[in-house]
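Given next, in structure tokens, is a single chain: the form predicted alone.
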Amino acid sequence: MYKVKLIVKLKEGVLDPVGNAISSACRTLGFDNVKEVHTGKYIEFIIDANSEEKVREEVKKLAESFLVNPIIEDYFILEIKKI
């Protein structure tokens, strides 16, 4: 078994009212040097399969099916981990 963990982000360019409104709050609250702020979606799996190979193209198939839209967000494997 596997522990995979996954980040959605969107893609450079498309907007982010959700950073911008944390943005704005931080310069709110004093935190002057938050210059910029990105947000995003952060996604466990455990995964059972044979070989950390076989958990990369499941991830793939899952993120590209539904989890990602690929028009305004990418994604990447930040941990591939056996359990």
Second form
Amino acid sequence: MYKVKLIVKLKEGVLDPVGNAISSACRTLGFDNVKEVHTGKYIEFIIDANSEEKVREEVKKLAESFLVNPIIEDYFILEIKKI
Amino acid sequence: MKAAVIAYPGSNCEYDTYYVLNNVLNLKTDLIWHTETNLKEYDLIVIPGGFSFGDYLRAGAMAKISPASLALIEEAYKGKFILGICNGFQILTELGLLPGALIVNTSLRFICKFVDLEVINKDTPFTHKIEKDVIKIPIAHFQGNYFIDEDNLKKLEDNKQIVLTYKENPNGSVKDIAGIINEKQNIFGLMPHPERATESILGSRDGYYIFESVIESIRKS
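Other form of same protein, the form predicted in complex with the partner chain, not the form predicted alone:
Now the complete complex, all chains and molecules, led by this one.
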């Protein structure tokens, strides 16, 4: 069994209204060092597979079939851990 | 001649759309549950507004794997007329039947109000009965901000696929886009709700002509 952590984020150039709202809240609160904020999604899976390679294949298929919309989003695997 | 309105869990405009087609336009219409696998008998398939599967993941992302969506793709490729309203438009982009994607409104607010729309292309099966240059139809959405990259935007413009634009952009859409059609002109998606503007008692009848246009197009085809 593997635990997989997947990050889905908006592609560069795609408007991120949530990120912008957080960014302006940071300024309001005086966190002037915060220059940019980007938001995304975090998805965690427990996958039954024999190898890490198989897990990666499975996650890629999942992402490309419906978890990620390639027109507006990118994704990457943050961590794969054998459990 | 027969139409289908597909309801997903979380759709909420399916009865309005059914009523408009069946009672206002007098087109025999069936309300179809999203588990249906066969849509062969229908000349027009409408995906209504709402929040299919709670808009989880992305608006329309879960609905695209419903059996009825897969059946709809089959009919779409045969050239059947497909209309996606609001959530229906989002589902059509998720299915890849229309280009681009719909993201959260720049204001981060759900917007529900009448808007003025410019009819950019009246030479389509869904708009040829519209006489006015500007029509009044309500919008009701949180994720109506149309996004498309520059290359594909150019294609839309070159092929006259942009059908409706907002006079005053409410949501951040690229080029004020409110509704687009595919290249073959049998699939039309729009964020505004024409079914909410088909009788004068509702404040506008401008939406009526979209349904009237497509019904006449079916008759001719």
